[in-house]
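A single chain comes next, written as structure tokens; it is the form predicted on its own.
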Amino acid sequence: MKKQKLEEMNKKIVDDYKEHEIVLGDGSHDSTIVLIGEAPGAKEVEAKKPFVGQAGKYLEEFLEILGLDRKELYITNTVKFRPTRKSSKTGGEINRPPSKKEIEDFKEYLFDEIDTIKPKVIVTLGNVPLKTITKDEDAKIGDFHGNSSKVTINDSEYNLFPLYHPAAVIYRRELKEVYHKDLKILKDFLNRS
């Protein structure tokens, strides 16, 4: 039932966004955890799968600390295509944060995706998915990371556990210790849930 509903939703989103290379959610339809990133990057578009490449390396570390296998998760992004801009240095395409309109365009789909999976815990990675899930434009990961709270999506209540995006650790090495501490708190939270 869940698989069929997701397949129907996915077909519609791919049809609606023919001009983009869509990267759909991936993983177990019966997962107790939904992991949500911002948007796919170049490697994700190439593989047609979220969290591969550099982000995938951090996901492996995330899974190892939690004692989980990728197949046990459902992984998706807030925006389903790669937002890009031209690099002033190279002239090539580089990633950019998704616009408010792009986030809004995919919000209902994301909420339906979560509501179909019905996880015990939603783990957001970074500001974009946090703001989208909490419906709070002022939410900042620095204020929410490592703490669980409740959110309502499509009339159902879910546990929310925000984390810094693993890529943030690449650019801000001082976050590595914080990130690991948050993962240990998440592990304890999952063991109690």
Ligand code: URA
Second form
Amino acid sequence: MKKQKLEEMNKKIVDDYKEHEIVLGDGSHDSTIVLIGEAPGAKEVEAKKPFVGQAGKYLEEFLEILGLDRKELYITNTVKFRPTRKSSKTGGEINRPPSKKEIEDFKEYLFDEIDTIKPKVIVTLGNVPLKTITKDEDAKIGDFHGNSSKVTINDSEYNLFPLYHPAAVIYRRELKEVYHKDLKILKDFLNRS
Ligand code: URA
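With the form predicted on its own already on screen, would you show the form predicted in complex with the named molecule?
Whole complex next, starting from this chain.
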């Protein structure tokens, strides 16, 4: 049932975005946890799988702390293609944050994805999925990380547990300690829910 529904949704998205290389959600359809990132990067497009590049390495490290294997999870992104711009230095394609319109365009699909998997906990990674899931443009990860709250997606209620984006730790080493603390809280929360 879930598999068929996701396959239909995935087919539609690939058809709707023919001009883009789409990276779909990946993992167990029966997972009690859905992890949501921002958008794929070059490595993810190459592998057609979310979180396989540098951010993915950090993610694997964090999952190990949680005692989870990524195969047990469902991992997806808010925007399903790699947003790029031309570098003024090299002229090559580089990553850019997804635009408000791109996020809005993919929102319904993301909500349907969650509504199909029906996890116990939604873990957002960074600001983009946090704002999308809370439907609050002013929500900031600095205020939300490491705390659980409730969100309603397509008429169903879910536990939301926001984390910093794993890539943030690459740029801000001081976040590593915060991240580990948040993961401990998440681990306790998962054991209870
Ligand atoms: N960052 C994301 O948000 N998603 C990915 O899939 C990879 C890096």
